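In structure tokens, one chain follows: the form predicted alone.
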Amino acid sequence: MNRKSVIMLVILAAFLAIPLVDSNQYHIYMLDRALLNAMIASGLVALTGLAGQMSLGHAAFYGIGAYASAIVTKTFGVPVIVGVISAAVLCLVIGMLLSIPSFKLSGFYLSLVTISFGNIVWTVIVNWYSLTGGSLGLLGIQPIRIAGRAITRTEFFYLAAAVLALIYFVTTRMARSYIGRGLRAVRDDEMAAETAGIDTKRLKLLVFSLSAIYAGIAGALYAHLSTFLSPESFVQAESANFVAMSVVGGIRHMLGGTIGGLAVTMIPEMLRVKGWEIYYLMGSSLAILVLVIMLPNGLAPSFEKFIDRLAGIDRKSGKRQVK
């Protein structure tokens, strides 16, 4: 094992290990939310960042899963792997469905189609009180349980990220090969690579699908980690937050959704602090424009700069410096 991966290794053992060092519940339920929001920023990273088609309507999945996961559970009684599986289903469908507007469609008119997808899902949410509880909530939703017993924070946090790391997994196998590099010829040029032979629409429909899967698996687990949903968590304004987690961790780079994901949710929380109660989210707000501005390729490459350094690479070369 090189140099760098075991630097890599010691700084994700230092993450997995901040719930055992932690007590605060309240820490470890926000870092329980930041993976569910990498895992969303991760399939927008593989449809954005790798495949040039642009979705502003992610909280639109979040909240199908959220919802479809919490109501097969609660409804039918059966274990929450189930509720989760036909959550990442119905959201497949959907996924599936929506991207066929981008065969013709891309860039601004795309965007506003899942704008427009955003806003429909959230007003069904709310208006349909016999299914969804419309605006006072859905109560009740199982919690996740492990021989019988319902799983803590803390361990919800490993089951979580062990999830993402499988999306991470999937999104940088995909993006190693053809189908990646057949994601990319579209990104840069739809219209060369059609004529290159590359199926263009199959290639949309996949990556679109898979980010939607993504999104639908977060949804589900964040309704059996809060065991309560309302339409606020899904509003229109968490669909642009997804977006600045990927662009903050580097919307084409594959840690990007991950890093953005922790990133973005939990810098308003380091900024939490007494007297600031009123200028936090400003606080926050203005640390991410001065992220973005000063690392517009995102905090995902730096973070790879660095470790290189810390392992004595030569980036130009690829070889260790011998010092």
The other form holds:
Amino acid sequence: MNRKSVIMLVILAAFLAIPLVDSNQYHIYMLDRALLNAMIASGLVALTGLAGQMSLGHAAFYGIGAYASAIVTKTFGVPVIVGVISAAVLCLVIGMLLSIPSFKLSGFYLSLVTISFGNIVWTVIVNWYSLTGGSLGLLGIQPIRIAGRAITRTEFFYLAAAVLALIYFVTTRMARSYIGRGLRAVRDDEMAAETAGIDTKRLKLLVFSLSAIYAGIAGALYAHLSTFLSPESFVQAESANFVAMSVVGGIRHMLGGTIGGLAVTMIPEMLRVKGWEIYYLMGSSLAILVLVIMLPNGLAPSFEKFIDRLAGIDRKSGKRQVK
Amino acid sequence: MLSIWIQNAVSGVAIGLLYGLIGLGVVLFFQTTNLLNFAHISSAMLGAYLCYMFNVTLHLPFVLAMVLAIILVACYGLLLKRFVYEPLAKREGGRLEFIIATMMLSVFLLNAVIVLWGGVPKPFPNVFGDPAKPLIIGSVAIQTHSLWVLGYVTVFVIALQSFFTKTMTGKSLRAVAQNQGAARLMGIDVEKMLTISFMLSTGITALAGILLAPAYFVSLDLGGGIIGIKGFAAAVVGRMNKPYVALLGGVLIGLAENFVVLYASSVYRDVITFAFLILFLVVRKKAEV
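What about the form predicted together with the partner chain, after the form predicted alone?
Let's see the whole complex now, leading with the same chain.
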């Protein structure tokens, strides 16, 4: 075990210890939300950073996952885990469908299609009263239970951290396999990739459904965390926020989703100073804007550089960054 | 029945022309920079609010207020280039970074407007005639607003066309849009043309925003996204390179919207735009940007 892994583990342990030290329930709730956002941003890092496909409609998958799990557990009385799995399956199918336009479109046109998709899903959520409760929202969703009692927010934190770790593991493994190499080839030059015998359609299908599953799982967990859903959580601005997370974190870096998800969820909360409530959204969007302009590569590469320096690693030989 | 048809067609064309105007701004911007500005629609909101401020709060005559508002928004376009586009270009930020930066900019401007003017929609003064007193021809009632819009857009398009074909700046701008490298070799100041296209696209959108205000009120809806996406849809119809086809695309969207409201439900008014976008993008043969 080298010094770098030791430092990484220390930072990880310090992060995981936050709920044990800080007993403010609101802070822990925001950390829970940050972890869920990090899951979605990780999916977008795989989708955009690795495969070069743009999606500005991921709030739709977040919403589909949330409503699917909530409705399944409510109507059939099945345990939460069944709800989460059904949310993931539904998002998988819809993610596959959304990958079809990407066979032909790229760049801005693809982002416009995904925006339309997000808005259509949102309109359906708002207007399908009998299923989703419309703009009134969906009440009384069962919380996650352990040994017969609902779990606390601290326990949810560790559950979400474990799921995020799993997502990180899967994404990193994938990025280093032949799939990841194929995806990077698609990103850099699609025609060349096709000529080299890479099935670009299959890879796009795969990466779209993967990021959709991540967002679906995050949505399902969110439904059982808050036990109340309203369409307001899944508006278009949220999709933009998710992409902002992945860009702020570092779209080409495997840790980008995690760091960006945490940072972008926390920045507005830190600016929520008493007496300045009307300015905090202005301030936070400006902060993110400045971050994107100043650090187009994201926070994660700078973070890694900083750790390398702490560990005294020569950046050339010790680099294990997925690129 | 026919009179309802005509009424809907006229108001659809009028609103559609304004979507088209926004799309025209998108196309002009895309042609020179090869980028999409997701804060594009914020210019419409800024234009409407500034015009409201000059006209209602400061009691300036409407036309003067409108011109001042458009000039100020064009200056905002200058700031946009200086503080968002140039730093990003210098650090080799790609399209995605520009998208996110402009999206955050639009959130920022939305909240800035909330801080400055509050979030409550304000009624626009009846400078285009009283909506309760439409022009009545036979059994057809036509909003005077629609006629004013038709007039303004016609004058504007003629002015724009002569700018592009008669003046040296307009010609240079078209050259830059066609081929930046060749334009630079011909001695055209590409940097200056980029600045002009920033100012032109934000100014046009401000005009569209001011003319939209009687229909949408002076409200945050003008900067809130859906109208912006309608502008993008119009630009997509114009394939991102034909400004006047974009104008026509906007008219198509406006008409489709109005007739959907007439025959189906107002709930699905906005869905039309998205269906339009997906249809135009997916069905069309070649689509590369």
